[in-house]
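Here's a solo chain for you in structure tokens, the form predicted alone.
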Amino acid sequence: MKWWVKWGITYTLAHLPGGRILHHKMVRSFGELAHLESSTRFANTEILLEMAQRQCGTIEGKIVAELGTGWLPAVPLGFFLAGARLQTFDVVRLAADEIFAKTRDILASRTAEISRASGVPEETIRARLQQIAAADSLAAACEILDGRYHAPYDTTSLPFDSGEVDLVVSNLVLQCIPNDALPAVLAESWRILKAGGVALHRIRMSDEYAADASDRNHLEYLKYPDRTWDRWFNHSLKHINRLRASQFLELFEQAGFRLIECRRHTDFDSIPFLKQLELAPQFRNLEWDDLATVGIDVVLQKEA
């Protein structure tokens, strides 16, 4: 699908009465949710589990807060299967019951991968899957596995005591939080973490409208001034803040986190394109490899 068709449909639905309901139906009928088996969310879940195991030693019994449950709840279910006591939060309720059931079934076919990523025996993971075999929703599965699904919920005010949480995780979420709200979200994550606790974030920094589009580079969105981008592309159904890697890292430092690890995914092939693009003023003073970084996986720590 051409990028402007995807944008036009989403923009129109965002401004129509009942457009959110229609958008939910469209998302379930086309694209990633219509072909769950090929979704990257399952591999992303295993990446986060491996990162968590490497930092925490074991996930079993850890208190985990997930920011941004999303449509496809692979991450919360994966952490539950690894033994985490997890609560997951979304500003809008997205995890539909039928998508939960399909996600659970796909995870049942990936128990070996989850075991390798988490260090939890495969038979333990299968036993936990059996516990939620009859659950009819994500919320029901969370209750069975000593967790909770909160949606809608304000992620700048989470229901934890200060220093209660071992681990904060998010998968492809922070780039969707408005610039003016992101510092408060990060500050709240810092507050709830124990001293020595860690936050794991996977962040994508490219134009979601241009994903799989042959007629648009996925970094072309850096040409728009903020006023234009916010007026035409950010709305109630989709928000992309366009922050670059260096800007995220600065925000993490300002929130009090120490950077432990940062894996950068840089599209060096797009640097020539960027050099001929008329960049918006807020991007003109950044390094080319920073502009071309399309994803980062970070490990942050609240120092003891």
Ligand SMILES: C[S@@+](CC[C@H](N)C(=O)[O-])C[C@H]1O[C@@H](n2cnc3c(N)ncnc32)[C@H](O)[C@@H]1O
The other form holds:
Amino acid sequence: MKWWVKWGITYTLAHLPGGRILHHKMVRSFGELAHLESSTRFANTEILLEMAQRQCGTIEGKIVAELGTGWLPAVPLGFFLAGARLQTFDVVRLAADEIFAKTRDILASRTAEISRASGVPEETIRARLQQIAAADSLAAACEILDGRYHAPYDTTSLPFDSGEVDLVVSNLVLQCIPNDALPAVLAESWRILKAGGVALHRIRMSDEYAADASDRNHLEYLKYPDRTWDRWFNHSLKHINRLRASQFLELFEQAGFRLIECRRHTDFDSIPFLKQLELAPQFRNLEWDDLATVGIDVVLQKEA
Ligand SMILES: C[S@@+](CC[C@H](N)C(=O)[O-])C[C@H]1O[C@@H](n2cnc3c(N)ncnc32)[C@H](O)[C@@H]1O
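Could I have the structure of this protein in the form predicted in complex with the named molecule, to go alongside the form predicted alone above?
Now the full complex is given, and it begins with the chain already shown.
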């Protein structure tokens, strides 16, 4: 699909009464949710489980807060199967019951991968799947596995005591939080973490409208000044802050985190394209590699 068709439909629905409901229907019928088995979210979950296992030794019994549940709850369910006591939060309630059920079924076909990523025996994972076999919603499954699904919820004020949480995780969420809200969300995750606790964030930094579109480079969105971007591309159905890797890393440091690991995914092939693009003023003093970094997986620590 041409990028501007995708953009036009989303923009129109965001400004129509009842547009949110129509948008939800469209995403479920034609988007990634229509082909759940090929969704990258399952592989993403295994990456996060591996990162968590490497940092914490075991995920079993750990208190975990997930930011940004989303539509397809593979990450929260994956952590539950690995034994976490998890609470998941989103500003919008998106995890529909039928998507929850399909996600659980797909996870049931990936127990070997989850076991490998989390270090938890496959029989234990299967036993936990059995426990939630009759659950009809994500909220019900969370309750059974000693957790909770909170949405809509303000993630700048989470229901944990200071220092209560072992792990904060998010998958493809921080790029969706408005610039003016992000410092408060990071400060809140720092507050709830134990001293020595870690936050794992996977962040994507490219234009979602350009994904799978042959008529647009996924970094072309860096040409718009903020005013234009906010006016035409950010709305109630989608928000992308366009922060670059160096800017995220600076915000993490300002929130008090120590960066332990940062895996970068840089699209070096797009650098010649960027060099001929008229970049918006706020991106002009950044390095080419930084501008072309389209994803980072970070491990942050609240120092003991
Ligand atoms: C691209 S989706 C990713 C969802 C999910 N983590 C996944 O992997 O599929 C981004 C999610 O972030 C959520 N979000 C946006 N702002 C947020 C905030 N301030 N706190 C928590 N979640 C937020 C959105 O509602 C949306 O569900």
